[in-house]
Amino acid sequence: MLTRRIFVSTAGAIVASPAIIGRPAAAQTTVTLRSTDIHPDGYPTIDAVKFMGQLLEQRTSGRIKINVFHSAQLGQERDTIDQTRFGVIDMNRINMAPFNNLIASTNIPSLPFIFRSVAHMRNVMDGAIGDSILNDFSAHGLVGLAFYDSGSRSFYNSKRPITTPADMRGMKIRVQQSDMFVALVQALGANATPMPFGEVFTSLQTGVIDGAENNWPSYESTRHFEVAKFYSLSEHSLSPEVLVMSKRSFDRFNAADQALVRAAAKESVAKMRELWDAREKASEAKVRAGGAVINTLEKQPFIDAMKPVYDRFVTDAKMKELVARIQALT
């Protein structure tokens, strides 16, 4: 018996192909899927993603393959978010921060000083804590596949090292396009501006901003440590980024390929993992090479700041019991 199988492309065109029930898997319609990512290439998230491109080309002998547009290609995170959710774009690593004021449950790690250090965020959001997380994805026209790291996030400007609060009160600081993260630094003084993640070094640049707060990788490879040399270790946010992917894109796929989509994205983690790391440590001895003015603080000062944030943002029994949760766990 022949039967038709109609697919229809990241592209928008329709490919019919014959298939004969029972063909093996290598005869079927090929299936590009489109991903996108802020940074650029050579980061650790664009070298996972493809990673895993290259994990599902092998186990369908070709017949899933995935297309990496990084450096923004397709827009800033917060752009591409509707995107992704109708299939335009099929899948998105994306900083969980975008998605604060859309899925309650991904505030839980994005709380500031919620992990104490990398291997307890690893073991939180390797286990059942961060598959619920996934699964609250599914309401909103995504699949969450899998949650990459993000480093630790620390306070940067261009005025001055950073030791108390009080050094930040009347600081201009960007911050991500969340609440959460707004109300972060207005719980220490500063004033927060909310901006795309591509228009900060310009406005470092001109003053429209005193400063930011990002990793070791962000702050290097967009020379963010050239206008704003004051790199302090507040480390206030361990919060993982997520890779999702658009469930009408995800439900095209049978059961079978579900899975390993699944399972793919999943051994991308290590790999991601161990790029990061060995990221972090090069793009750190090339800030303090650089001229980066790098110093510790006191962090219990900072931590004792959040009570406002956990006030406001951990509100129901379920974000109250997560929060316990992760806070039990070694």
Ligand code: BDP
Second form
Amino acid sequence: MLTRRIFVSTAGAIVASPAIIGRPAAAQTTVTLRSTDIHPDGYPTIDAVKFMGQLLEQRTSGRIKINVFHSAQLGQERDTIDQTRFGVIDMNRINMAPFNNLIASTNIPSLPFIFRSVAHMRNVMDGAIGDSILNDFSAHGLVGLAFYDSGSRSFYNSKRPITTPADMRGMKIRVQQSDMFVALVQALGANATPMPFGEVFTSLQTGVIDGAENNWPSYESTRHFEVAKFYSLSEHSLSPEVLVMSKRSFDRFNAADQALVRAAAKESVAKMRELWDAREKASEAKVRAGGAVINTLEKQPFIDAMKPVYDRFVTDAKMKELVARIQALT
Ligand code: BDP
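Show the same protein again, this time as the form predicted in complex with ligand BDP rather than the form predicted on its own.
Full complex below, order starting with the chain above.
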């Protein structure tokens, strides 16, 4: 919501409040964008969006600000998507996975083993392929602003170390609310349980599920390592984070302010990566010290087992072309 001292006319245009009528509206109108994130304060995604807010505040002499609501104060990820589309929430830092069922191309960077390395992922997401996926948000009432890193996701559970797909047979594994992630886990012979992030700790603790999959910082910040100590380095998905804005909120800005918003979002990516790289190391050290049992594994059997996921989700010509272009890129 573009709030504070702004009235939105029925035509949707921003007009100055009576208190400031008589002064130049553009110089006086303050816009505070509400941005949502499920992570706790201090997580790299939160600090990156705050950094973007500082850039905007400086560049507009305080006219545009961002208020980041952390810790799922505005809801769990999938629930916040519609609120963002309708403009109840202005900005959303969210993983690609909850968009997978809504926007076909968002499946691509979430696919198992699509990226060879973090450098490969950054190269793809920073270039033309990333831009084309960001553009696909516009048909859904959203403006794709930027991608953030999310490290690599690995399986963890409360039962035993996983070294081969057979170790996962029959395990109940929580996944994000994405059919592609359900299929990915099923391909390994495990039972996939889609559920919101905020319910995972209790579900692990009570044995409703045996495990889940995530990167080091989320495994650590959620304290999942305390209730599911076997972390097996499958590194099967680098599904990035995305920063989107409600098209309704974005369209209320004039072209110059829209350009400022886009530029500040892009500039926050480098900041995020710096924070992310440091946090990954710190989180890994923390879970190791906290008693997590970490093992490496041979990836090829997992790559082979997950092949059917490509057959099912990379179906049309556009998706096939994107996958081929990603694989061809260094
Ligand atoms: C984290 C992502 C977050 C996802 C969460 C999850 O940063 O956006 O919602 O995983 O597994 O790594 O739900």
